[in-house]
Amino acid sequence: MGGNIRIDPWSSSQSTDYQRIIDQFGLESINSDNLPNPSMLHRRKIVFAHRDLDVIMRAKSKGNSFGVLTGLMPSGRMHLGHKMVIDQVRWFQELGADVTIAVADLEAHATRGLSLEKCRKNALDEYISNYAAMGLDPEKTKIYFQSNRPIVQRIGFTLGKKTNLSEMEAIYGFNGETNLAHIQAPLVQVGDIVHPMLDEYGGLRPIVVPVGIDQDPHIRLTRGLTSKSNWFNLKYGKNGGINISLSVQDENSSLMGINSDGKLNRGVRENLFSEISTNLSSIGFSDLIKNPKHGTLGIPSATVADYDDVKSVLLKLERKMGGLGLLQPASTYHKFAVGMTGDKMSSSKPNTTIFLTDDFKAIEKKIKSAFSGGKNTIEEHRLHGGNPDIDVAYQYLMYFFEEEDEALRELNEGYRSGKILAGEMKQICIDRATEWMQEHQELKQQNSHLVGNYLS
């Protein structure tokens, strides 16, 4: 089987051995039927994996707030393998979410060398009008430019002095000759993941980021960063319950009663202790095992029904004591769509994918130049049948364009037992890959007014 997998947001070959990725990288698979009004996305297992997605469906359950983020490169196109990602987003806004959408101009800026005014034109024209057309709400979704929000870059800085190169070279591979800008891109990122959590963004409510696997290691650096930012780390007991133990760190270590001589005073941990106790009592905790001279606090009765309300309230405190109350990102991971061509799907390669600007002509053409699931002669082909698994239209007409799963099933069955030919699976993926794209250009053109209103 060889050895570990490595996932790489730059690469243009990624592994799609999904299951090995699941084990490697501590994901946990998605069953769409626990998931409420699951997309045909879900049902298909396109979205296959997440982490902390429970975490978001709780708030739901108990209808408290969430959000959603996601972020577009201002340099290219947009095409079909980005309308998957905002179909996620929908998706969530429809299950309550608020959105924010980053335009990564400043790294646009940085790496493909843009100016600014050619990015925020770029990000109207290409994306966020077609976004109008997808039915995001735009009383409910903030688009924002990265170098409008200064907080993204500091955040970033902030968090990024809990990381360092040896970390980084990990995740991502980085090594001697790699640039520093391309270093400073993921913190960058990282800021825009968290920062929807701060007050005057929202305010403390999970994120959830809805990216493609290869961009997991953006997501495993913020978890790993804003769980260590956290001045209280929670735990389950062994015999249940909840222990609560103080992360005492350079920035707060007189605020958690360690002098600077590193000694214990003892009244200034007295006093966090009986805020926490205060705080706990106010979601119905008074029946508490203190230890300040040893920093924990357990809390018997707490069960994983109360985390996500314990560890709330103890990011407000951290806030209201001067830290950043930061919870981890909860994320879904999608599997590539193919590219026409078989390889993978990309903006500088317009032949991989159909973009949502392309005129009828030039999907027919795309479709039918297609790479084919079929055999060579239509005698072989009647006989053996032909693959959808490697079928470039029958993908498309599952992932993008065939809404119905019994459709999709009658699909497969036929292409399989040769009753459909390659021919014809392409022209039914013409046919349905036309309609889709008329209703969206015209719904495109109907809600062209609403898009100043998604800027924030």
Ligand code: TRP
The other form holds:
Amino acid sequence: MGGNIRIDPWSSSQSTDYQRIIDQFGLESINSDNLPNPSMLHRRKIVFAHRDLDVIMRAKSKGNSFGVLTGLMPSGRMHLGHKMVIDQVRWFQELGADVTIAVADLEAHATRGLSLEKCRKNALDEYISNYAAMGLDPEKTKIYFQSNRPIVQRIGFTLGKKTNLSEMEAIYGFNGETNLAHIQAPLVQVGDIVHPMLDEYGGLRPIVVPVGIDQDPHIRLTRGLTSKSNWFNLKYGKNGGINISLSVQDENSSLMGINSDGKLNRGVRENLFSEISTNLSSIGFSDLIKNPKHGTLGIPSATVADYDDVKSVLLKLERKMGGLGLLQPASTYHKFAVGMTGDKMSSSKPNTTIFLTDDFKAIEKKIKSAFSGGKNTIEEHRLHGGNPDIDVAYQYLMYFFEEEDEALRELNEGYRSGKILAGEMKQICIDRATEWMQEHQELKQQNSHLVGNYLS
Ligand code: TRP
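Having seen the form predicted alone, could you give me the form predicted together with the named molecule?
Starting with the chain above, the whole complex follows.
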């Protein structure tokens, strides 16, 4: 396979060449040995890549606050794929993150034609009612509706100034036929992702967004726009240290000491530099190489370990001066479980997945008719073994229902060796899925009184 991979959040087909995706889009691999208390999704490399997850982990180890954000489209029904995201959110919550969840009702309204009332009802009945059962702490989880939080649209609009159609085309493959709602929705999503950093919504702190790999275009867009919006750029120096340079933009040029005729206003620039110096000395840096005329300032003694603090000081200064002061969001990426029919999992194709409202009969039926990696006859299967990598029942045990690595390994080996038959694997999956669902439904009942607490 040659050429470039395109990732399209709206497409029904996706590349599964994960190493190439990592290389092409500059993601970093996740090594679960380096994570505190890795979940089964990390241990099995289902959550396989990230951007800036180290920023989150450093915040955690310093005892600083950090947040996690995700969003849901309130147009379908909650299925196992959605559960996987909430499992990751809960993992971050257990590490100490505060949680924000966006209900993308504007997006669903614009792209799927649902009324906002219908979106609200659907979000509550189909999604939020499951969260308490899945262990999200209502005290530390805030769920909002896009239509109720105008700030997310405003940010989309403000940051939208820093992109253009060509870039949207390059990121998303848009063209002249593209519906304008599809251009606006990602900008509102940018607003969703960055707004928890604003002072009114928790203040400046790193935010991580766990997503399926198909959503990376949104993350790339958001990271690009936040860094373009920053008033102070940071770079490591060639010979060590950290270099700061001013990013002069329409909205800050006079504050940056540029007169309307484009000439340097030395007085303003000098004052800005002493303001920067004062702020840097508050975190222990006094030895600075200043070049106000060029708008650059070097901190020769700063190291990798100081980067986050320097960044934070400058973002706070930007805010004080009237800028947004946004940190690039971090992200983690998960692979997709195969759809049960062999197609992609999709709310609109009920047989491709298990919904959290499916009854036991429906679950059994779906697993029984799922795509199998077994051989055609028992004799052949015993002789050559099955292929768990394409066997839906095994894959669903791996992604969702079998927590114990050792038990999973035995299933894998048993299947490959021919000891476990395809029908037996399906039965094991049915049993475990039913157990999980039973417990989930019980917890959902027990915790239903907590649902209102999530809404802000
Ligand atoms: N667009 C996402 C979807 O189709 C929903 C969404 C809206 C979202 N805002 C978000 C996802 C912010 C992650 C982060 O499912």
